[in-house]
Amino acid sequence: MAFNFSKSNLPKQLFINNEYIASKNSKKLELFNPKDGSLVANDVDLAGAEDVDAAVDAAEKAFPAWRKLPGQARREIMLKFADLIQKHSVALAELSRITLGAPIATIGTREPAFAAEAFRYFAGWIDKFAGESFPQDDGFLKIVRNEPLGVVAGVIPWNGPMATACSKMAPALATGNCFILKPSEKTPFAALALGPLIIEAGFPPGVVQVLSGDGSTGALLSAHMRIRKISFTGSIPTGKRIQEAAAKSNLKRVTLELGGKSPAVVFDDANLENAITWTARALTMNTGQICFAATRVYVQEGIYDKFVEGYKKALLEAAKTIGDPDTQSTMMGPLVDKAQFERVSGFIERGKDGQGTLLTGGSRVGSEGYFIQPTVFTNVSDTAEILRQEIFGPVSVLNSFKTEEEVIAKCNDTNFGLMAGVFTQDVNRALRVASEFDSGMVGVNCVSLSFRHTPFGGTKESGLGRENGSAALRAYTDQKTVMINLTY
């Protein structure tokens, strides 16, 4: 099976058992251009029961044998299969890009570069993920080995559908597992054009499966009672529902990256240029639909001004490249679709309404799409919805503060915990506010960004388990304890 796919050729079948197959269930999804509103199309296949339990069933006679595959082997592949994502980028690219809008010179071929070494870091934990043995001078020796989980699945979200697919499919496989990928209704074509690249990596069939489809979709697979695992990324009442699908179901394991609320803290002693950089770019990043944006700034008294002009500054240099993702002079492309432009429309009207000053932004861009401005809010009281709740978009609020005592409390009074930034030159003030700050990653003088080989997650309802790292393989693998009587 060659790869063909394009904007032209899109792929609308779900792959099971290594082929594409129309879906049982009627229904289909339908998806837009975000940059103009117009259809790219109504006929994707939507899973449902039938064709989850086909996709259940394949994984299931797949995983003896994916299991029992020589170490090397399952290397092999998956590094083939990172080379064949990073040879078909531009492609892959093209086709998450249709339905989210992300700007090709932001965007472009990274995303799928960032999966590909997903696969290439994961491939090479495979002989080094080793389990631990214990003296016997009890009488008795102790093994204990990383065990697969066995049949797996992932439910990702629309802002990065590449880069969080692989991030989940990578270490599951890598361990043992095999993985049924279910992408969001809203970008799901780079998802379901892998079929090919699996099938010439040298996947067996059942091993990673594609499965298009809605939050029924995802609700089937919470509740299988035969998926060992489900991690998700995603909203935190989904996240909710996800949860408690898996605890009445057969208590599969959970993983759940919820998003945040992130505040940076810029110190009197900061370098102004370095954080105003960094707090901008965590704002306009992928238009602000990224999980750990830093929404919330608090700035000391003494530079707070200069901050504020700087600020301002960037923010509206950013929305100077606001247009067309397909024209590489574009930075800012559209929010993903007319349900999320709403819901950040209707954010930031009721700011408008009271909660905070308007310092900049806070308008559509154009008057087709889903183009918004760079939106910042001051003085907004500790208790106002736009500095409570996630809003997904690029909108952040501005406060000032005094005291380190204060801004901590201040930044820990959330419901999220997933990132936090501060800046500051004194190094015993940043390993202090760091270790104070109650959240899953902080950087000091940078923020909103992760790495491959760190844990990646949150504190809090930002979510539980961690992704990426070691964490990832531990997360799916269970630990079995060997006891040999060497006495009897």
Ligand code: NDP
The other form holds:
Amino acid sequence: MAFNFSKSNLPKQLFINNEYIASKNSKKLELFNPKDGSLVANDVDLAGAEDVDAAVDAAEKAFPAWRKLPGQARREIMLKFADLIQKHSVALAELSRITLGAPIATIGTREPAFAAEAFRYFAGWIDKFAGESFPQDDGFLKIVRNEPLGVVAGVIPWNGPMATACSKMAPALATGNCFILKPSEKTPFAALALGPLIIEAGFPPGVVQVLSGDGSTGALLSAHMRIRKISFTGSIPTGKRIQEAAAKSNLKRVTLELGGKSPAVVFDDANLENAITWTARALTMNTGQICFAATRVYVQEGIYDKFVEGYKKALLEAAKTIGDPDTQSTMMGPLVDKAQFERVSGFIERGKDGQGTLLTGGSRVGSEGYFIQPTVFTNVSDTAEILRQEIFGPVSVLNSFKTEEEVIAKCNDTNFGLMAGVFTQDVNRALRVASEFDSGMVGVNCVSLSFRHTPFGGTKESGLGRENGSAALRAYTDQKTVMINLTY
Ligand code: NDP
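The form predicted alone done, now the form predicted together with the ligand:
Zooming out: every chain and molecule, the one shown earlier first.
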């Protein structure tokens, strides 16, 4: 099966057992291009209960041989898959872009590269994720093995359709699990297009499968009695539903990567230009549709006015690069769809209605598509909706502060805990504040970034468990203790 997908030849069927098959479900997904609202497809398969069962059957059948495959063979398959993703990255990026709107010049094309890198990184772990052994001085040799869980599933959102998928698939496959991917109903095409690459790389049937669908498909996966783990990235309410379904079914393992309302704190002694660059980028990258975007910016009084001026200027410059995501000069694309556009616009309108002072932005760009200006509110009260809720668009709140103690208390006064940033030239303060932040990730003189080899995830309601690094391997394995009696 040769890879020949493009925007004029979209993949629309489920990928089960190394074959494209039509869903048994008559319901279909309907997708639109966010740059102009035009219909992209209204006949994309939506996996129902029978389809989910078929994928689980195939995965269960594939699991015994896949887990026993020598590590070197598994690594070769994963590396080949990474090369194939890279080879077809332009087409895969286009298949995401057509319904996501991420510009070709920014995250739009980098995403497949992140995905390929995930496979390379985790392929390299295969022969290094050793277990443990304990000495036999008490007469028993103890060996602790890392065992794969079996059939596992990933349910992902729309904002990073390739990178998020591969952050889950790669460690799951590296540790010998069989993986079922459920992409977002808003961005299914890049995931569905992986079929020929899965086959060409050499994954046996049933090892990697893709089920397009909506929330109902995700619910079927999270409640399934024969799926042993679900790794979810998405909103807090859905994450809670998934954990509940996991508990009510077979107590499957759950990893949750959820939302954020990440703070960035800029002290008087910070390098102003650097702080503005990072905080502005956090807002414009993927049009603010990034879980760890720094959307609460706190600036110390002495530098506040200068920061306001520079931050506004940077965002006004960014606004000039809003446009067609298929054009190389565009740095900011549209929001993903009408629903997200209306949601973000709603926050902005309510924000204008007394929650703070509009510093910049606040309006739609153009009359078609879902484009919105980067928007900043200042002087926002600690209880305002725009300060407390995740907006998931290019909107931030900017407030001043006096003391370190005061700002730490404000930063941590939230149910989120994904990312935080501190900007200062004082290393002692940087480390002190970094330890005080109640969040899974902290940037010092940077913010809203992550690395493949370090844990990614949040505290409080921002999540449960970690992805990336060795933490991801633990998330797809259970430890088995083997005790060998040497005394008889
Ligand atoms: P949703 O929670 O709406 O959806 C995420 C995924 O869950 C989608 O595939 C969705 O399906 C599926 N789903 C919906 N309902 C259910 C259900 N009852 N059971 C199982 N699965 C279900 O999030 P969004 O897609 O809107 O993504 C935005 C959110 O994701 C933001 O809150 C953002 O912060 C968070 N996020 C977190 C990241 C992190 O790593 N911490 C990274 C990126 C985003 P479908 O869409 O097809 O209906």
